[in-house]
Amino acid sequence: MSERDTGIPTSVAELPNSEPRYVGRPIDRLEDPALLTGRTQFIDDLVLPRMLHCAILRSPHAHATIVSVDTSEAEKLPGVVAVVTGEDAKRWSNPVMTVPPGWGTHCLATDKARFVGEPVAAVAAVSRYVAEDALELIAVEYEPLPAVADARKALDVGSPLVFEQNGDNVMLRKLFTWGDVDGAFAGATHVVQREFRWNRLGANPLETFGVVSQWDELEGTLTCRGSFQAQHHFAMARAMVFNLPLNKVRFIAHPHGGSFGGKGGARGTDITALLSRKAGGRPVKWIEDRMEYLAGGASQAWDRHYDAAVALDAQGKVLGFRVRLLDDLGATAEGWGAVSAAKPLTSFTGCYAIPAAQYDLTIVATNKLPGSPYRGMGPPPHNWVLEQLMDLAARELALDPAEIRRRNFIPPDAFPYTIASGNEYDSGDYAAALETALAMADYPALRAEQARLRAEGRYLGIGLVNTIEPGVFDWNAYAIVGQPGTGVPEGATVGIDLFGKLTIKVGFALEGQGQYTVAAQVLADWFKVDIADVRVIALDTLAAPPHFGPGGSRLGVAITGAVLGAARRLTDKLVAVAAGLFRTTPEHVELRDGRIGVKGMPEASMPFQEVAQTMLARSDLLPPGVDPNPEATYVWTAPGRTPADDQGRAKSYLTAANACHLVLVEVDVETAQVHIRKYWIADDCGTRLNPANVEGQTQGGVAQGVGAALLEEAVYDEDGQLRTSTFMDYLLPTIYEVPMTEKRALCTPSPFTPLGAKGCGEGAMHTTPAAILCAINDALVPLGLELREVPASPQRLWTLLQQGKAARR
């Protein structure tokens, strides 16, 4: 089924409104007066009658045997008022649901620790002073056990075992062919193969998880309010862990900031949980403080080791793409991490007509803190490598950079395009975007700037890399990793009250991105009403429609969808009822400019407000079959999605946004600083839905891609310490180390989308790192330098410089 079967617009000349006022505009976004005055609520705002602050007592011990837990002093401190240890945790509820399954623990260790911060006790108190106190005098005994923090290591013999009971520490094992992949090395006039190393590194939201719970003794029901990023999904895994129905978990989602992956609090969701059963049913808050965060929390992500190579024809043909990744997804396989490893394959081959790839995938556990998801979830290393390895190929060839990725590109003429790993591209101009990009940055200019400075012994480096985004993800694009299920619900409710406002009901909370003016603005548009007559409300998880909400650049495209499909089935309610009134039959009455009326007789029309106005109030003029309530809810999900096929293979994600990312770096060679002296973007994502939107997030995934390229590293030593958890460690971009860039839009429409609008929220975040870490090899050419590793910290780079000055001696 496409869009045009459920009556959704696939462009904005289909609206039905002759001159739209708000879509693919930037209009301000509805959400920013109540941030920008200080009267958004977000979690730790929120203040219950009788509300207790829980402290986590957590391990400092990578692993260990838990031999004991005495928390009876802790008991006896005025003002606590509930412990819980993991005898709590094994009598009220189960082992976390992982991906892949059979690798996840209790909310509270049980037997054993499995990482530094793993949590080990609780405490609700009357507040958060005492239950810190009463952390103290918790007695916990161990047994340290030897630790393994090498993913090279976990896979030898002997290695400690993370989970004893699963025989190794190998999570999953996997080896993926797309086509002739031997054949095309085997006749390649060119094999460029490098290893490469990505360390840990994720997300860091000025505000961390926090979560309030109450159980309900009486009802035997469980509340949540908290700093959900997905709040439905969160109610399904609580619903599994304490053997709940679905419809006795409610999840109230609070509005919050910079997720991207790093508010997966479960385990204090269920911490407090518990606390709240034995405190008999007050309410229990906790909120996750940076140290927590940084060593519990959801703050690592990629964690790999890379072994790839391009097989080429003598004219800089690629013929094949290998890529051995063993990936490091720490304790337990409980945040989807593990999903991670598995996106690539959604654009394994990048903006790249490769014919034949080939993908061996390990995962291994580590005692290290579990990996999560991260903003683009796993493509970012991936485009780096491939992007190097077309760098490298480049320099092999002494081709151009520019000129290797255009004899490579998937030509405009060949979308939608199926790529070797099986995902289908929706359209696209890559050669634009790079010839954009070269456009803006006077590229030849900047060569013959880079090579003037080079002979006054400066080392200027221009990268230049071209990624696709992929965009609206579904969960069939996971099944390798072992998560089932095929479509992603997005719903709205759409209705008309009695003075004609509009409202839309949705299930998601305010997160940044702006999404709740999509909204609006779609709607506006549809009934050519002025935006202010439009409010947008979010539910929590009983009263929403099925939905997920943001995550894997899908929620502009599918709130407009469910926006419009709601609109749509709410238009031919009001059809119906006008066709009664004005004695014809729907088929000759249409919604055009605000007013509904008979076909080609505009003088036979009514707003669109007196047909509802007439269901509310005139029942008694309502066609059978017609309820008087002017409302209506759609749920979209992706159309055409299919099955995993034995190798991975499927129509996965939606969209393939793609940009051209130019920078100019300079490398100072005596202290190993990198200066980003300018910055270019060319990007496509088809329709903006609401331009200021795409603006922002594409200069704030450019942030996070600076720090990802140059500063971000969760540090572990070999025994599984983690070494970085402050920020006086864990390094991240200031201002002054992340430029403005200079941006440019290029718009092919996606044929499959609503308003033809691709997934935006990741881009920069694909592209940036690779841009970077190309200039910088770019820069070291010179010197016969490659660096290989991630992040370029002035400390790493230094080192290289070091190592090259010795052998050049």
Contents of the next structure:
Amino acid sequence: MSERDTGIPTSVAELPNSEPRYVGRPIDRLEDPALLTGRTQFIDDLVLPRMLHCAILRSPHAHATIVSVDTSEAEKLPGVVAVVTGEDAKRWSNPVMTVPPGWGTHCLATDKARFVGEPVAAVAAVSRYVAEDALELIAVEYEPLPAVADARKALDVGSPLVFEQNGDNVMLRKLFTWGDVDGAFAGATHVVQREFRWNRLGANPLETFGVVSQWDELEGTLTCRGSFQAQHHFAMARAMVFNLPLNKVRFIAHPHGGSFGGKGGARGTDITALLSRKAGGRPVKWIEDRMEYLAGGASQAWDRHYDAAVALDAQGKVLGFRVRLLDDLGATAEGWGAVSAAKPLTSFTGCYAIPAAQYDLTIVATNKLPGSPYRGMGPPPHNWVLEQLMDLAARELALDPAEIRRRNFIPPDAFPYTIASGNEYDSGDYAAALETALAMADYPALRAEQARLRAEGRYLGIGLVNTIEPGVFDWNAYAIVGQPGTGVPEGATVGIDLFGKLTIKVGFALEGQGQYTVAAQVLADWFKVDIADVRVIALDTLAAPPHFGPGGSRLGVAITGAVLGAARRLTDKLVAVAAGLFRTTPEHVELRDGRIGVKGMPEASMPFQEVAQTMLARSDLLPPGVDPNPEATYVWTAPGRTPADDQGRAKSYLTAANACHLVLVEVDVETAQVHIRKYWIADDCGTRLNPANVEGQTQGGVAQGVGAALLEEAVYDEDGQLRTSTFMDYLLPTIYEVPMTEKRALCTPSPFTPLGAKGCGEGAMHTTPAAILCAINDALVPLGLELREVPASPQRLWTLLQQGKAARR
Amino acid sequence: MTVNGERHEADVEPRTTLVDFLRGTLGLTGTHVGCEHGVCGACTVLWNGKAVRSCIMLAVQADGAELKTVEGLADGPTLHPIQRAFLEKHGLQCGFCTPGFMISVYELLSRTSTPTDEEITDTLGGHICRCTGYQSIVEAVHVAVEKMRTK
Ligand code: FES
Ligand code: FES
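Here we have the form predicted on its own; I need the corresponding form predicted in complex with its partner chain.
Entire complex below, previous chain first.
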């Protein structure tokens, strides 16, 4: 099925409006005035009658048996209303479901603690201050156990076991082979093979997670308000955790201060639910503080050891690609971190036509914080490995990095194109993006400058990287780690009121990407009204149409589809009514430029608002049998996705955006500082629904990419103690590190999506880390050094430079 | 203390932080908390004309002080030129960091109407924005300077 069959336009020209004013233009965001004046109600701003405040006691040990928990003193503190421990969790809840299955725990540690920061007990009191005082009165007796904090050691026989009952620490081990990989390597003239290490980092939205839970014993219902990224998804999981029917669980998402994949907050939600139950149904609020977030929140992703290789022929054509990945998911699989190991299948071979590939995947448990999704999920580290190998291969064959890429690109006439690992790319012109970036930067001049400064003993490096951003996610992409399901619904309800104004009802709260504005743009252009006449509101999980919300660079495309589908249905209703009024049949009636009328007879038409008013207020004029509600709902899902086969191959993500980043860095070999001197981007994400939003996603992605490449790292010592528990040691990029960028937009519209847009929400995170790291290694070539560990912190780089010096002496 | 021109009197526990007092006691929730340890700048307010981090100040330190928060920027429904500039240049995404940024920019522009690029960078350098990068924010400051000059 394509969009055409559903009546959803695949291009702006197909809108029933000869002069669309909004789609494709940088429109001011509807969400901004409230944000700019401080009126947006984030979850911590919410106050409910008789609300209590929660504080959580966390394990100081990475691995310890819990002998006893004594809460009696805490309970006596004035102002304390309820205290919960693992015993309450066992009595009233189930362990959380995980992917892969069988690696989940209760929201409070029961038999033992498995990582530093794991919740052990929690208090609800009249204020957060009192609740924190009470934590100091809880006595926990631990018996420390040996911990394992290194993925390779976790595989050793005799390693401490995170879950004894599972027999070892391997959560999942699988080998996928696509095409004749052995043949490709055997027949290659060159093989480039390296090991790489990507250290843990994570989302760190500026607002931490927060929730207010309320348990109603009488009705047997649970209501949770919070900064949920995917409210429906989390409502389903809570229904299972608490053995409640789904219609007794109601989630209400508040606008949130960023998410980047990390706003699920399962433990916090479950703990506050238990506290509320114990406190007789009083609402309980928990706002995670930053140190809790860093130690025990959704703050860590991608803890990876790679061993990877490419096989090439004499002309530099890549014949085969092998990746062995050891992925450290931490103590449990509760954070959905495993999907990050599965997602590389969606773009395994990047922009290149590589016929054969192999993925040898091992996911292990260690005594560290469970991994969570982070912007881009799996591809950002994977892209770095692939692109770094391309650079190394170019060096080996004495080719320019641009040239080896040109020789391997999927050609523009090959789309739609199915890659070796099974996903289909919709459209693209990768050479055009590359040439655009090269021209913008005046690449030959850059290389000349690099050579000139090299002679002066200065080390400039150029990184030139192309990537795919898989967009519009589908669950089938994660089948290999045990994620069930195919298809992700996103619904919208569109209605016209008696005064002729339009409302769009959706199931997700704002988190910064500007999707309410996109929804309003699309609808305003459909009915040819002023965007100010459209209001977008969020509904809770019981009221909204089926929805998922942001995630997997999906929502911009999905909400466009949902709104257009609903607008189409609503228009059909209006047409049926108008046909009656004009005494003709619906096939002769159409919506055009905001008026509903008889085709080819402009005088026989009326504003669409009048038709809606007739439906609501003039039953005497309505043709028999029509539905008099000028409102319609449509649930959009990516067309044509397929279940995965036994090798994980599936048409999964709907779109393949492409970007080429070119960056010039200078490495100071004395201080080991990396300075980003210039940055160029050629970016193609199809039709830009609101170019300002796309620009924002790109810039934000560059900033996070700079952090990933140079600064951000969650450091554990070998006993599993976290060494980066504040923003003093976990470093986020500031304006001093993030470069200003020069950008150019290209457009190969997607043939598969509403209006031809491609997912772009994860943005430059796919490309920037690889570009910067490739540039650093380009700078190090004359020194004969390679940095193969991320982030390229001054410490790490300095050590490498010293080793290089020692070796040369 | 006076906040956005309104006088407030209250008894507080000595350990109450200024941001908790503003948000919890006065209900002025526009000032946000991102780190609670003085690094991110989300909690920035104007204290006797100076931009300070209200998460690492105590409420009692503001006894008798004159404060301004994001709620004090707009004039009724009319946005302050700095707010307008952030809107026009898309200098925000989730908007959680934005009140803090705008307060610091406000302080800068009340000191000088012709800030240098370096002054702008140093003003923004004390703030973390996780969503927007910094390019559009810098552009917003330039537009704000223009708007304030022609106001
Ligand atoms: S909350 Fe005060 S500086 Fe981060
Ligand atoms: S806009 Fe989200 S942190 Fe700045």
